[in-house]
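What follows is a single chain, given as structure tokens, in the form predicted on its own.
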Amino acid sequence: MQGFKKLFTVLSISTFIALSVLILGPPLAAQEPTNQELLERIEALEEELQYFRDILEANTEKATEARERAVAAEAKAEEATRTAESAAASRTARPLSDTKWHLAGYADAGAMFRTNGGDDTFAFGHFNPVFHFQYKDIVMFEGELEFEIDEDGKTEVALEYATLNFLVHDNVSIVVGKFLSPIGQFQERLHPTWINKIGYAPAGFGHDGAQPSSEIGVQVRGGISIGKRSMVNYAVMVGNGPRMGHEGGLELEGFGRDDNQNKAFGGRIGFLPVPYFEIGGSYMKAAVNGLEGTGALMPTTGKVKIWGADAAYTRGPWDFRFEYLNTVRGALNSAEEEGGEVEALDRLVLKAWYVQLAYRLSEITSSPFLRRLEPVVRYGKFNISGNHHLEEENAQTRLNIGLNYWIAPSLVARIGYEQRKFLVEGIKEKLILLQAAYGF
């Protein structure tokens, strides 16, 4: 605006000196400037007005320009709004798919070095790839495969649990299919190798153990909170039950088929006062028939029961687990074997317990290194009684010593020293395990 003041007042001063000229005429001689000096003064005001012309144009120009920014600004807003706009109907007119899937699971290998004597041996371990299907919040599918390589290098396939889930109230779902035994804790919730601390199942608690593995039958499932903190969870199910197995033994595992007219009963109730404290107690019952075979005893059926009692404490770099477990078969006639002599079987009893101390050193260092190193020590029995072969075979204290290195927080890789004394020869093995696992 300064600029258009200055110019408009050059202007007027022009003009009145020009009117002056012709109304007056020329002034008097002592005062009359040559044409030279007026030639000067008109060239001097014909530069200055051209400066105010050009800043003129200059301010012109910025200003044209900022429109032309403001214009091409209010279309760009203009076209996000139409494609936000776009968006929201697609979205209204195709809604998000209503079924999701996940692929999870773990994978192992390590090597056994016997420093006692017998075969050292790399192993593969396992591969179980995890597969969960959901329908909304109405129905999930789970299932679980196990590949694994035998001592022959043949791969053997199994199926450790499929199941359907009904998800029919915040507290309740509804479980079909082959689960895993909710009968204690280790199988449910710590049997992947990359969750165990040890690796490898305490004694008992593996396949041919006190602990029922895995059941086909219908579950019932959920938990309740209790005030601000505490929370009670269960589990009941009902499913075709157990078997004989060889020697004489129980074979405690999900069956396609039941062969008697006894289902198995059971669960698990876990109470917690706290939310990284829990203390749980299983039952079951259930029936098995003797095996068929020759001589003059007929086959009978023996009653099942188990009962057992957990802890877990889990805070912070802390990691502490009790479990006990008593597993007892009734007395009933049956072959050892399928189509060997029916005999008269004793009552059976197996007991299996373990306690387990891990404790994380990230809470006591700062060293990258040392923060991702965990010491871990477990001991546990297995006793068997009421069939030597079983008893000579498998009954057994085991001491294991671990150190757990996480390199990320489902990647860990193991060094451990595992102690075996059989209880009945008294036999000691010694073993180095080392092993790597991940779960994904």
Contents of the next structure:
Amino acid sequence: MQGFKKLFTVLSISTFIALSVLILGPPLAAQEPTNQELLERIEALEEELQYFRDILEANTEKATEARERAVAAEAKAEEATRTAESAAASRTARPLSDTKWHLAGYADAGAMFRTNGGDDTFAFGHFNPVFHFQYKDIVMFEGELEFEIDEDGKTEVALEYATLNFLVHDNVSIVVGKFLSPIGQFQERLHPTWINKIGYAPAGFGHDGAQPSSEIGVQVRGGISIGKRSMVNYAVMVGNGPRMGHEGGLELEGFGRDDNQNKAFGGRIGFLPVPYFEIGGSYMKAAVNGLEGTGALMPTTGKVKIWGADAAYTRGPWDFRFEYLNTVRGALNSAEEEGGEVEALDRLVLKAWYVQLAYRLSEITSSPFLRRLEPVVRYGKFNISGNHHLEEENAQTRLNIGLNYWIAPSLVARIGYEQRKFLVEGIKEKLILLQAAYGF
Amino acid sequence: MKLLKNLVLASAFSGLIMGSGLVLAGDPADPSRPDPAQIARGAKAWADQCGRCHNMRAPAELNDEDWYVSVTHMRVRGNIPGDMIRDIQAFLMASNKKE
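Right, the form predicted on its own is done, so what does the form predicted together with the partner chain look like?
All chains and molecules follow, beginning with the one already shown.
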């Protein structure tokens, strides 16, 4: 760069002197040129001068470009240094021990106001600690307790699940113990109140519903990637199976002992063509013994069959869910309560479904407050046939409209409106629900 | 007898899947030496998988051990393949340090 400047300066001075000499007065000794020759020389010198100017200009541009590159390289070097320092810090971090543990879970509390009569009430919903203990990548124990307070103030404790999970292969885990039922998607994946967009179960997906809540037995499950984006997941289980419940209903949960020789067998398979869309199908078969009682009839065994389908679309701010379950208990002889009179009970059919749509406003506004809002709507129906009492008590449509305010990714405050329309008597029950839920 | 039949069916199914090579998964890659490519894969898998059921929690919410165990829990609950889980663990454990 300096060389070119010097060259330019020397040439400029030389040109100036040459031009001055040529114009003001040539040496006496020189042969006098004609005007035409002088003009030609001047033009030649001007061309030469322009040539060097062009060279200088081009080199100035190159120099600017080189300087910019140097600045960029310096920034990259600084970034690389930071990354190296970070990696070095990681290397010096305390290595994880073979046995690791983590306390997780969720809790919620809220209030319920009835708009058409009945008591308004505050409610402490749940405190569900979940314990995770892991030994290397070989086995994990996980157990969830549920603490609730009933209407009379008593604390109720239940073991939601407790399993040993053997991580036998990247695509296979073997689960033994009491596990959440893999039938359908709500119970296993969505029921914790900080995950459930509405905070309460859809009609037919809670207690006395069509969906099994848990099972005690063995489960083989896992996921398999297909190509870059698709995946199949599966869960196959064998368990003790359900039992007869009160008033001819079913207790679809894990019992500590099998009371017949018919194990429950079932599972679910899901397919994700892309990570944000999943369709799944579930099936389970089992049998229940009729309850012992009085009268001329002897209890018999009835078959139980469940099938269902579910779908989920969870792209960006959208969260759409659909689920359908069809649960059938065959006709059998049973008392409606233990020790009651044994009767011939009709075939019982429970059908439950819901659709749910939630949308997080974060994509359409930059307001810090509005971005945290998530409107949600859910509509579902629980149909019961074959048992008038259960139908009268539980068959209903249920509409929920809610608004979630996400204080943090796992901390939500919500308000919702719920309308239950009981199908037999046509009674409508309207509720305003307030809830705060925290997943930890 | 039916129990036996069911267990045989379940075993056959799992055997079919494990046919590609039944091995104990063993220790994952040394988390103290993060591989940039693995971290990049993990970031994508984290975004793809976690949001399927719930909001994604920020990496800084948990420390290395908590993330490691929590993500293993999701391997079972969410039916996520083990190799993808190791990528997610690597990403979260490389991203949870507060400046």
